[in-house]
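Here we start with a single chain on its own, the form predicted alone, put down as structure tokens.
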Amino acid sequence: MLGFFDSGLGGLAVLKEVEKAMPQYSYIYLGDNARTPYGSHSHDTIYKFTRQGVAYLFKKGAEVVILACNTASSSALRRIQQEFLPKYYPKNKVLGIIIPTAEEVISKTKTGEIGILATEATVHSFAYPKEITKMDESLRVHQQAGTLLVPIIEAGELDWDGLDSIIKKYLNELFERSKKIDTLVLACTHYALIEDKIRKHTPSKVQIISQGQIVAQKLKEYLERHPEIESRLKKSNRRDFYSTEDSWRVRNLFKLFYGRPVEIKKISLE
């Protein structure tokens, strides 16, 4: 199976696009909704939480796990690949979503100036500036933490009157740093639900990069390059959804991100 892990439910927007591109596989999704958001936690705590989630998905049969969460990808992926997998799951793979996104944004920018809207943890990790400038050191990357956005989205307050003013404030701060930014990365999968509001307050000349379709295409290419991994994946069209919290809020967010209601199995990672 292909496993997807997120601190909450934003990763469902990525899973939905991957399913469209590769419907033949079986998928298992885990959202750590009881402990979301991860963005304000320390890197060590994010690593601990992510490691627990990944281990659970492997025990449930996942061969490959995608960290469909920018915070987990930026703060925990490298340690999981270097420390956790070799010791406990040497035959399994854990992939992030930052490098595929970085590759895409580099191909899109014309001015060479890129904006990143992300959680505090992703911003403080400097994961995007590091990956983007590693590929092209001439590019300039400007970051902005959207600190309040994930808590508002997780609370289901998408129609709250104050949300627009908060988005506008963050974007104004970002574009004040440079008028040359022509590409904006929504570097948190939760932001897919408010992309229309973000677009409303973004200059029309600026391209917005959302991650679902990018990750779907890159994952498809990865499996084509690695038939030894692809051959181990089940093709039974099975879908399993797990959450560390089951509540009306979580069920509503599952429906919003995934597009339809699903049966949620509640589990504990502690």
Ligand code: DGL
Contents of the next structure:
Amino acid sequence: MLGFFDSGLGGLAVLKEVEKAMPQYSYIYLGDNARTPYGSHSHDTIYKFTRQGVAYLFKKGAEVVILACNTASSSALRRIQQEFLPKYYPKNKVLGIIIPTAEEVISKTKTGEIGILATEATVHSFAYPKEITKMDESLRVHQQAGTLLVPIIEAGELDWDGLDSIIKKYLNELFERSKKIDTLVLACTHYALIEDKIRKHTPSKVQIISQGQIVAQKLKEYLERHPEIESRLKKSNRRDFYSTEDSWRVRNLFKLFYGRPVEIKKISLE
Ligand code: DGL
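How about the form predicted in complex with this ligand, since we already have the form predicted alone?
Complete assembly follows, chain above in first position.
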């Protein structure tokens, strides 16, 4: 099975695109909604939460887990790959979404100036500037934290007027730093869920990069390159959804963001 992990709802936007590209596989999704947002926590806490989520997905039968979360990818992926997997799950894989996104972004910018809208933890990890300039050191990366966006999305307050003002404030701060930014990365999977509102406050000449389709394409290529992993994946078209929270709010938001009602099984990661 292919496992998807996020701090909450954002990974659903990624899962939807991956399923569209590869409907034959069985998918298992885990959102840690009870402990979201991750983005304002320390890297150590994010590592601990992410490791617990990944271990849960492995126990449920996932062979490969995609961290459909930039915060977890930037704060926890390396430690999971270097310390946790070799010791406990040497045959399994955990993949992040930052390098695939960075590869795509560098092929898109014309001015060489890129804007990153992400959580505080992702911004402070400098994962995007590091990966992007490793691939091309002439590129300039401008980062902006969208600190309040994930809590508002997880609260389901999408129609609240304040959301527009907050998006506008963050984007103004970012675009004031450079008029040459031509590519904006929604470097938090939750932000894909409010992409239309972000578009409204983004200069029209700026292209917006959202991660769902990029991850779908890169994952497909990864499985083609690794038949030894691909052959272990179940192709029974099954979908399982787990969350650490099962309030009416979480159930409604899963339905809204996944596009249809799903049965959510409540679990605990503690
Ligand atoms: N969806 C996560 C990401 O891509 C962020 C969420 C959070 O702050 O919990 O960064």
